[in-house]
Amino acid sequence: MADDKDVLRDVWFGRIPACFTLSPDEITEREAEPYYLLLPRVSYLTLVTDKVKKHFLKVMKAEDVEEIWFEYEGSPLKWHFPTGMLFDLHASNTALPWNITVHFKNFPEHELLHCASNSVIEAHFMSCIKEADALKHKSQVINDMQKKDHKQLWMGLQNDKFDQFWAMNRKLMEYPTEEGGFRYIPFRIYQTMSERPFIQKLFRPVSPEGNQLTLGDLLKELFPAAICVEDEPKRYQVIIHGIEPLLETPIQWLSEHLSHPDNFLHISIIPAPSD
């Protein structure tokens, strides 16, 4: 892959300042102070919130505590999506810190997956990486890795170790030069305005004529409303890792540099703010 290590590093170390507040519905023995935390964009909420949980348990009785879950302005936050994508989708144009409400009861069974332990997050993460590699390399790279290599990917993410993670993930980002890119690009497009959890489709990074395809080409096929026609007001923002990449950016480059650790490009499409 192209060696834009600074981009990879900037993506990895992206943080979102968050303020966690206990829901007023919870029963406490005394007032619960809010808890502030810098959330890694590339991680998962349930992986980085042990301190949040411990903080609020200090003011609660054990019998009032069930499974922890998080909500933002009435929307339960799906922990199995990367934290940065959740912020981009739900809170991009709001003031920081990101105000997240913490709940310990009334778990929304129909909207969230249970997360009893980190092994659940690890299983989900590895399943995404395997799906991505099936798209990119027909699973050849991930299948050639040993169990300890899979563990290194997970431990790198869990312990926030950039070098440990990328020493192994680099292999998942390689492809034969003559092919010009991956077989298909692993991506998911999310919208708040849709009942579907996300859009995902087979999309090659290179056209049959051998031209590099761009983010704009992907959107033309899957979400044409996001492309601005001249003189029209902008209707949507297309956000990856908190930025709006140029539509001319090759999708292969984005896949190599702006994918989350699960090897997917997570693309949020939100209504453009009205001035």
Second form
Amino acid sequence: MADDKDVLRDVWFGRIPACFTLSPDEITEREAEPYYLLLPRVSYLTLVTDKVKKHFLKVMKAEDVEEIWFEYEGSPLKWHFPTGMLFDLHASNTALPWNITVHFKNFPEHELLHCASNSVIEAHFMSCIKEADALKHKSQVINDMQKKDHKQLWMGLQNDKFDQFWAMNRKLMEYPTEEGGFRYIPFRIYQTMSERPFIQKLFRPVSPEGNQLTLGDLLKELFPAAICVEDEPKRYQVIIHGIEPLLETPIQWLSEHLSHPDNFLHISIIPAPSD
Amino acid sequence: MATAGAGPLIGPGARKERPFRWMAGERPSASCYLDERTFRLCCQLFLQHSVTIQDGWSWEEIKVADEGFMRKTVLIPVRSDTSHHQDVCSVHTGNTESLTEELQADVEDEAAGVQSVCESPVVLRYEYHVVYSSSYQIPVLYFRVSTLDGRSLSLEEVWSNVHPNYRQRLRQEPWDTLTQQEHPLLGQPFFMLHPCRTEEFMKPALDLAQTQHKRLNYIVTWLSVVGPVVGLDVPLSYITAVSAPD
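Switching forms now, from the form predicted on its own to the form predicted in complex with its partner chain, please provide the structure.
First the chain shown before, then all remaining chains and molecules of the complex.
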């Protein structure tokens, strides 16, 4: 059970300094100044950028404004992934602030999901939590909660209320002591080099012999190239919440402490810097 | 048998009281779940029959991942009274709540064939994907819709194309049933029929099959229930010709 509250707080309050710039393709009535914002790592881009939108709308005509979307160095940013994971995947090892380009036109229909309102984000968030609980507890914990409990999880995230969120989320982090962990670990592995959005497989936190499995064990099975071979230069970085956890870390501990509010462990694998 | 399973999907249920319930029952029984190997085997048998009747299903393999999905594209003509795209795909327009009686009457006409009443048919391209969900251990239906010149339809437009019989029921909590989601293998936006109620209609069908000692093909039964909601027909011959894998 999650008891290391300091870690949970550090994860929850993680921020990324970002600079939003309007795309030069947009038509404005006067020059648009960039907008600076500290982005919560565990939230969603479209949930925390109302101010960014308002800022740019001030210099634009209503008829030139369609659905807002964000881009980093040519890649549309998928709002339905947690912001911290997007940064880890696309912008680790670059200078801060994170430079994000804002668009109000030419929505990339074939790459991004529409996000017309916060209810779309809420539905997406709840569907992730439900999927995670299907893996962890055969959906029993989420199904035993009431609608107001689900609302509490969402409101906690939306309003950045750590205590409100965790008062409910701790129930999703419980497991029978004798089993030593969840049924399966909800995780996704992302890589920039692949067309495929992520790798997600069934993975148990404990081996049939009863040993705690580690992050290294998970990678060995699903992304062996990420494991360093002795005497060879490191090829990949394995990043969760901006850090490279030790490969010896038990995957169950990571799942309880470093999961995003959607209850998934989002793991980014990026090529190691060559210098 | 498979169509009988459609009852719970549109009939009155406990939905209002427990709108966020994921699975209908208490502890789900194992029989409703499908492991990945059985999924593939069911699909193989399904595809064999598809070749025989030439209705266009194929298997798409994701090479790097050793995963795959079943795919079919169909062109569906829909009625159009005007060239404006909002109306292109409307079988009915206007407030469905207030049209209840009219809809009931229309349903029989619709059953006789939507196409036959088209005055100036517009053709839409429906692409259906049957994808395995390892989290839920069930198949999930993904689809996308575009016009022949490549414009993707929005969720609203797709909703207006759902058969009125289903639409009325599903409309009440749209986010729970039909949403835009990322295709887990392609990374592109698709619409998805939520798997949350799969057990609700699969369990009675599977239980009945068991008591009658019939060997139902999971994919056939499941697809014949969820497919028609979004315009996908599963010919009756699948029910008789395709059985469960050995």
